[in-house]
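Below you'll find only one chain, the form predicted alone, shown as structure tokens.
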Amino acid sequence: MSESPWQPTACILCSQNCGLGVQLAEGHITRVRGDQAHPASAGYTCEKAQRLDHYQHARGRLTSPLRRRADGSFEEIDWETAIREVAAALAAVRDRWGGDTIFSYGGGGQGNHLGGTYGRATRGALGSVYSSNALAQEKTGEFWVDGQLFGRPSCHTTPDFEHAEVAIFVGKNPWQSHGFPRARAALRAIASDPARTLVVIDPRRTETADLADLHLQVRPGTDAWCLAALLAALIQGGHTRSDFLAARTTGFDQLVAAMATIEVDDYAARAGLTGVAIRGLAARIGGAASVAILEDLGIQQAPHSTLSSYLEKLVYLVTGNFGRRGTMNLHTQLGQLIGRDRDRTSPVGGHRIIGGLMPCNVIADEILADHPKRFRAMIVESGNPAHSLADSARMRQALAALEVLVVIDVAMTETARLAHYVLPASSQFEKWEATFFNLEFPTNVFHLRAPLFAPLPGTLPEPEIHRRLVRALGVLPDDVMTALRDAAALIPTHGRGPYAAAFFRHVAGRKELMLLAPVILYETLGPTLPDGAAAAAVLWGLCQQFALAHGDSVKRAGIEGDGPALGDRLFDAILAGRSGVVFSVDDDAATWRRLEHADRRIHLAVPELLAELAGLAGEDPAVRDPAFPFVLAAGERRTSTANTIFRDPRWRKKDAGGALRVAPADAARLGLTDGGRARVTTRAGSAVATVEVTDTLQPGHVTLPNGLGLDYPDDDGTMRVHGVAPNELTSSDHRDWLAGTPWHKHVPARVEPA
């Protein structure tokens, strides 16, 4: 028998979405290796990929519609009868208690984006207006800062550790969590080359730090502290780019009278670290030709984060590291993940809402609140807010307060079992797909997957079953379908310009249908595309937006046009590009044109994080709760763990369980032993875990991973758990002030034997 042919996909566990080839047979991918032809990752993946078979052939697929009868258990129902009702019920909260009373949450998981936009058509028919998603537990304190620095929280930042002579990574292991592309390869040759040198600021010992010129080992929740005293370093010791400062900031005036008052060896000595390590680095910082830096988890879902994430960025905009090779720039997007907004906030609490995204710790606090203008209902997309939210039990709670909640996954997910309706969905490998975590710069990459399996029976792709409620919804206007579907009718022989000049006329300009436009897009171009690619529709106006805004940049990709033409070129190429194409190429000015200040100059001085800075003199890091001594870091991220999209948990091929790391020092003091068993409570709840002991952790430090906790059938049916959920140990009070991400990683803890 002839072995099968490699096609084209690409990786759903992290960002980087790495191109793969795949092998298949009777339904499951039974090979998988780099695919050479994509143009990011160029072969290159990790060892998790060879897994994904867990993902896309595991049981407990969902395979129809599902309604919750009075006593809480589920029957099935058929699509006909989903659609209608699901309709009807999300429309009687609307005319009852308006649009903005039903809330969206996720929209798209990792590498699930595509089918997430349309989504956006039934929040806009629905005049639902408040949403978030993952990111909102991660990135918007950094969002926030970007918006303060460049002018709006989407000029996002990506780093150049290709060229740079000094690459810091800030609570961030790239051995394990990527974050840019061929994220090992990389770091092998940062470590190898003696010209360059490898910076870890990280309370762990981690994979990344093991290989690292120097690492900082400052005390869990102390990286406020340890990037002052770094910021006041560079100021006090002339280590800044003055030239760089005057030509292209505002507000360094303020910055040197903030760093006057920080004494670098005291705020070190707070951090667990020297004066002279601290020193050391910023000579090298200033001395280097180029430095690029990458924040992440460790210190985004940390004590003072947002604080952290601006003084992070101040290290390199100080020394004159941006906007040029080997540094940080600003990127084009094509799909714009982050929200162009300025602040708005919560319709109950009054919390400052980033990037269009509510604050994950507090939508139970907007959900039970007795106010007029509490979310009501709730449509949860690849999503799991019962499990992967803080203070899962109150989650829960608010949960089961809904009027409607209605799920649409691929499993019977923890949020599922307390849905109204469960719509399934088809897996990631069976649609078409995209990721829109196009991040880089100079060149960017954009990938559309094709289908590798046909949906499993029972099961739509989410704009299907987008496009079934906009229209049991009633709100697509006869008039202008029939003209969009009229000019789709021409493209065989005239191409895609009436119909381009058409959907201009009828429905660019007008906000009510620009809502509805993923669905309007997936009707009538849809059709048209090659191969069943209807899904892809939508990336067709993507496409012209991004040609309108940045066409020298697609022009410098290799695409030739100008106006709509340019754009439909741009999206001829993705939709022929089965391993990816590049879409953007900038100019080493591109990044100040990105500046969204009127004074197109960055604004370094921000009073509300200059205030909490000024704090930091009164606080000692080192007190701690005698009733909760340690401090537990909930949601490691290691070679056995991924997203919760992985329920199976044979994937894993070791630490099955997910144990609970402790340094040597603790296990002597309280007895345990690698292989024994401990409990873990916090002020929110308390599970047992087993025990490894590891000395890359320090005393009073320990970590469970992330991506547990989640129940599987056996193979007689029976569910069980397996490892433990983070959540059920963190408190949704336990967050940032500013931007509301929780502290997940600094969690007060006791532990003793079980």
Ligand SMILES: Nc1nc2c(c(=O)[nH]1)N[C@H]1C(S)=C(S)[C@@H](COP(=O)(O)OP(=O)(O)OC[C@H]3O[C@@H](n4cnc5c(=O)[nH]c(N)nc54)[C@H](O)[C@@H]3O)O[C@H]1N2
Second form
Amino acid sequence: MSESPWQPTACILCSQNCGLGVQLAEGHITRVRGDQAHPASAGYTCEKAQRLDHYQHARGRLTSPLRRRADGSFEEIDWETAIREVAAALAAVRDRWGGDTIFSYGGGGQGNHLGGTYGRATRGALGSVYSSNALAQEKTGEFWVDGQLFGRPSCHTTPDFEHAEVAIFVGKNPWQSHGFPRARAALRAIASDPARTLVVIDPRRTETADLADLHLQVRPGTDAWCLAALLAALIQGGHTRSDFLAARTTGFDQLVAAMATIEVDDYAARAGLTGVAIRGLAARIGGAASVAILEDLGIQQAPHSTLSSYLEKLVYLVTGNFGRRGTMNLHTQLGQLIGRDRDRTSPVGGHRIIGGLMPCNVIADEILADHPKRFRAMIVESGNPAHSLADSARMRQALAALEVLVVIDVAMTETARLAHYVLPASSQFEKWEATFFNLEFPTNVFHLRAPLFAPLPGTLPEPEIHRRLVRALGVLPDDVMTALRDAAALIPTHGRGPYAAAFFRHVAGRKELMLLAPVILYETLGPTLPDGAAAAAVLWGLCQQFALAHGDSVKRAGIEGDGPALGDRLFDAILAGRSGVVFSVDDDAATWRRLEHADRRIHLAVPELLAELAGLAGEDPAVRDPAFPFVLAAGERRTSTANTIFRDPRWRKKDAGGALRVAPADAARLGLTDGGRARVTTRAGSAVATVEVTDTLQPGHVTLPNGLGLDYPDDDGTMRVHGVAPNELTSSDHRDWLAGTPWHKHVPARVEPA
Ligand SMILES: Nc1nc2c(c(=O)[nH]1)N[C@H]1C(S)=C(S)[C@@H](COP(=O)(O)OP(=O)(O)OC[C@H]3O[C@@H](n4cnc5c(=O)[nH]c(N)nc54)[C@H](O)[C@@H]3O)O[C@H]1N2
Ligand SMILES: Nc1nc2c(c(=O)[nH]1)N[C@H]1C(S)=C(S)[C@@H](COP(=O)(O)OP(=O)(O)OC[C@H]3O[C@@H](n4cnc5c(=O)[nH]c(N)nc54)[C@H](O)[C@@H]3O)O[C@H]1N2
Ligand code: SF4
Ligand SMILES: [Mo]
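To test you: the structure above is the form predicted alone. What is the structure of the form predicted in complex with the ligand?
Time for the whole complex; same chain goes first.
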């Protein structure tokens, strides 16, 4: 086998998208290393990237559009038929029930967001207005809090762990899950520096906790008490920054009043901690020159989730750890991951829609309700809601009740099996791809990846799928397309100036056309782009918008030009920079300019959450239903998990079956042994898993990994399910009252030998 030269690409397994160099042979990715030229990851990778060929070369890749027959089986159809029928079926739902009854889900996973931008054009052509994705089962509570504090849910903060004196992780295990650049290297650097402090708040002694200077081993689900105690200790101990609070915030008095009655020792005890430990942490934070904090699923998917996000943010805000190096900042974004709009509500249940995202836990209700505006059709792209959303049984029932379900995926997923039409996508290494996980400050990086392989025969990249759907829906105005094509023809001789002028004249400002803009750009500008990079055309529009809004940040990144020329140069740099490019370098004051409240201040008091906070006094988090005495964390990140991006179970070197982790005392009491089998039962379901006995867990706490329970063909072609699908065990009503986010980390459960 002769291998190709090293080629630049990126890892698609988590939001870091580390730059990679890969070698290829006979359609396989044979060697993988970190790409030193990538401006953010700079050669860093974790062990999982070595296994990427299991994604590229999985068995059971889809190679033809499929149509479901009346008996539930699928037949292969050609692309022309598929596009014509899908467009007609969706248009029929639009005409009969309204475009707002066509719901869309997904649009990208950990490594692929380019396709999702084109999906917006299909939605625009259909008048579809409701959508969601995985962010609405983890991050929308945090986004809502950001909206209250900073002005809009899209005001997203990023921690500067590279420079922070104190780094705090709340319900986050970055050793395994990463979540910021070069995570393990950054953690080691903090841990080995005596002047810096690594703090972990987690019920489990995680790999990150093992490195930490301070591990607050909270009782599962009690972070609201822990963080309230910490905040009270900061305020009562005089560790707040009054100059910062006076100059930059409003509402601090209301916080002080809300905190006045909180007994630090009492709240700490309810969280399984001591007042001494909480006060010690408060003093360390108060005395630090800089503190950065990252929260994740451990609080976002546990009781009082939105309140916990709020309290976590108040910890850094009341101590003035915001808007400076080593603290928290508001970063630039080349493409918005979420909508900028303030809240709307869902059509049936009136549930809060945050950042444009429908709460995932109510999607089934919004389909199954007897209501004129229930969702009748759904487009799912690069997401597997029948597996990844709460209460799989009910989700399957809802998906089966749709008049039209269209799934765009690389594999025959649990969701695709319920579809009327399945459209096979080219893999993420067979097309131009990129993500909008560009979340860093002050230096922010975007990476456009070139394809490594030709598309698998029978598959199409999403931009082409959406172009064909939009065409079949007949919404592109001929005169506009002709004008733009004529202007594009001048690009070789006149540059993109005339094209930009034509685009601004014919498309910009016309709402119905702006919705279709990705496909308009793809069809007209796309063919002029080098190396067949037509799918990058949508980025031209984003670069223009970005340069207009953040011209100084673009220039600081070393890109020159003025007006539309600056956006053009940025676009050219992205097209040329195969290892990723710095597109934005912020100045120190940038965070303050990004505050979206009219008074440019941070609004500390959030009445809804202060009311919830007051309720903590009367709640005893230790109370459990005797029928379900355990807390099951359903979906832990491990070295052997990567969402459902790998369907091939052979990628797992360790923990192949996805063990149920159990504390030694519980194992002894229940007669469970390491490697034995246990049954775990919740209100929603029951499953049997292999047991791993581990002293990293507290008694009463058990965990299962995320991403397992997928089926995959054996050597002889028989389908076999590997491990437990966590959402067979979760319930959709077990969720946050405000954001609707699920409490997957806190599922009441019973465990017994099997
Ligand atoms: N290896 C790997 N990495 C991944 C992924 C993957 O599948 N595999 N997925 C990616 C994705 S999509 C995401 S969203 C991130 C998620 O990344 P994380 O949020 O770090 O992942 P989890 O392991 O789900 O949960 C984090 C921690 O929460 C703790 N926890 C559980 N209950 C509680 C609680 O009540 N309170 C507190 N304070 N902590 C609690 C758990 O012990 C765990 O250590 O990971 C990303 N990275
Ligand atoms: N119980 C429980 N449930 C959870 C979690 C948990 O901790 N516990 N974690 C949650 C979290 S944080 C997340 S982010 C979600 C993740 O779950 P999902 O949002 O469902 O996303 P992924 O598992 O990343 O996989 C998405 C799909 O993309 C497909 N795919 C891969 N490449 C391409 C491509 O190029 N084009 C197309 N069209 N499709 C492609 C894959 O085959 C897969 O079906 O799961 C959530 N579900
Ligand atoms: S899984 Fe995440 S941290 Fe590991 S190599 Fe891939 S992108 Fe980087
Ligand atoms: Mo996630």
